[in-house]
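Have a look below at one chain only, the form predicted on its own, in structure tokens format.
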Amino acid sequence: MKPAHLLFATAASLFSLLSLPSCKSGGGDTIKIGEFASLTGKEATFGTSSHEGTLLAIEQVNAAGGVLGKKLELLTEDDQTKAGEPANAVNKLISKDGVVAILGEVASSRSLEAAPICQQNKIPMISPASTNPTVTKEGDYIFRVCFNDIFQGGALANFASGPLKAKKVAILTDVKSDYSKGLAKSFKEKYASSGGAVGIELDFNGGDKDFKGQLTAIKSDAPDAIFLPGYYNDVALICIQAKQLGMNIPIFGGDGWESESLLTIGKDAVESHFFSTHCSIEQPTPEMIAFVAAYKKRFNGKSPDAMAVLGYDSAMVLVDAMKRANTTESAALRDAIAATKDFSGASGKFSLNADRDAVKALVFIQIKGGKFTYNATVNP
């Protein structure tokens, strides 16, 4: 017979083992998923859209019975479009809330701030729309459901020399944005290597209000077009001031333009200009049609944008990986996300490559009649 204190220790150990959460679906009554997004601040439309898409996905999954026998619980932190806040947000979600995975962010700078923390803690992170190539280089727990700017920059360079017939392009870059700098670099390399002439290259600080000095210098350089890889709020003001200076040349950029606020701020000054983005809600696929209908029903008739679509797809990729892994254990979940192949998302069909980037098509949008109008598709 064992002494009483050993019997008590054995019983306590057995009780502790029986009380451990199931390894298949995580502890507690729900599976906690973290999200960080810019719900306030100067780029709040990005975070609001991606959050709404993410929320719709979570609600649909829960209505269908959840995952691994449990409902999903979405815990969202507002990073306020401020440096320093993404780190605070993901640290809280991981250490205090105990999330099994994190969704976010749209902006590359904010994803780059959060990614090392997720990597260190071995918590899978899926960005809906951060396109800077370095984001997924932070480690093997970092993923995205969008293309990167090597592909986007090349497509924009081909667009400039092709449909735009621009032999000389000026570049205006936001030096505070990793997204803007990365996309400018990719564009410049491809455009120059294909025979295009890069004209004057100038920069600005995101949040500036007066761009007339840069625009006057660009006008004097007489380019055929201006490449503006920025975010919608700055882009709208730049287009307004370019119009005031009588600059009647095409201005074009990337997915950072994607916001209805570009139209409400820029009005007729953004008319006829172009940008590349991840998808068009005009795509006639069953997945996009179903998503748009569900989104409008959930959000009182509001039309989604590409950031909402990608927020939805990021959540659905995570759910699909959970089902295939049959667990929320971090390494197994990471491996399942990495194995995502031929996923039929609302934004289109895509697979994740060895660098954990989505291999997928890109679309061009032209602003016509005060609306975003589908122009062309570029396949990878």
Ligand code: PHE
Contents of the next structure:
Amino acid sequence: MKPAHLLFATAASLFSLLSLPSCKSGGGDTIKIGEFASLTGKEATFGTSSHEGTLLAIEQVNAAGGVLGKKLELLTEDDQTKAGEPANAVNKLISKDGVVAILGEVASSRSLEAAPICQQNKIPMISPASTNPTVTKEGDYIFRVCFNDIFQGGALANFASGPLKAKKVAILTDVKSDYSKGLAKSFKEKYASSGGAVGIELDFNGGDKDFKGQLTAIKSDAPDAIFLPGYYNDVALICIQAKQLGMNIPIFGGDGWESESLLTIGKDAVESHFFSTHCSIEQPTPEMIAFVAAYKKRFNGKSPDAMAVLGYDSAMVLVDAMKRANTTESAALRDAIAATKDFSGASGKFSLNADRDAVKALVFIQIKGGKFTYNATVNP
Ligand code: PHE
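Next up, the form predicted in complex with this ligand. The previous block was the form predicted on its own.
Whole complex next, starting from this chain.
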């Protein structure tokens, strides 16, 4: 005999199981959009930001009446910054929830895991911020609203030999990240071909805590600067340890540096270093001004970062395509996304090219006085 409270628990879970399908299916009165993001775990600021931007877009569209006579319903899955979870997330969103399109992810390794599943199911996927060149090569249903790392690596190489005047650059790569490996490669090709000397090249594993070995070796190689295509949490620790070793050469990287946590963890150790990213929230365009104001209002005065801006743009590109397609049917929706031209996003004006990548400008940021400060813009 089972105690009464266990019987009750069993009955209650049975009830919730039975009631689940009816409340999820929604009877087709909403348009379901899936999203997967790293809301928790090591890169939680990436997913939290892109999710907030995405959510703001969905709420604004719904407040203005929705799309094709229906309200949008955003179904969000947390992939916990963990390999294996993006596949679970998109499988669930497609097979169980029946979403018409998927938004995500920020990190390239996680987008690369999900993309083949979306492609196979012919569900359009729009990555807000994954820059690894191979992401959109996964197939004709895979898009991004950001530039790729061929462009970003080239801009960083020109920056190193130009404004930074670095004749020799050491490279420190996170071998666990497709983003880091891809950006290191495109930087190196462009920098070397334009006459720069690539110094010592070393690796780390994202999540490592001690970088003194690599940094000591870099110090003896005596480069003019260190190129560090990593994510903010590792970057902050590396900058702290470089400072402790008395190294005061410039360290620079790409969009993976962008998070307020870089400043709160790195403090004065990240001062005066540079990185490239997607946009600056100081851009004086009407779209950026309106976005920043709406975001601050919605999220208790918090300032948006690039992932938030791109999350917003990814959702708005999808909505614009739904309107032009006048349907959410998969092939027609795919074609409409592919035809995105001169889109006035919060991040800037962009078009999607034949490779389904956004063609758009990049900005350089310098950390000055403990703040991200706009430095320069590079046009495509
Ligand atoms: N571009 C990075 C990647 O592909 C993700 C990222 C985007 C990080 C924007 C920060 C800001 O993995």
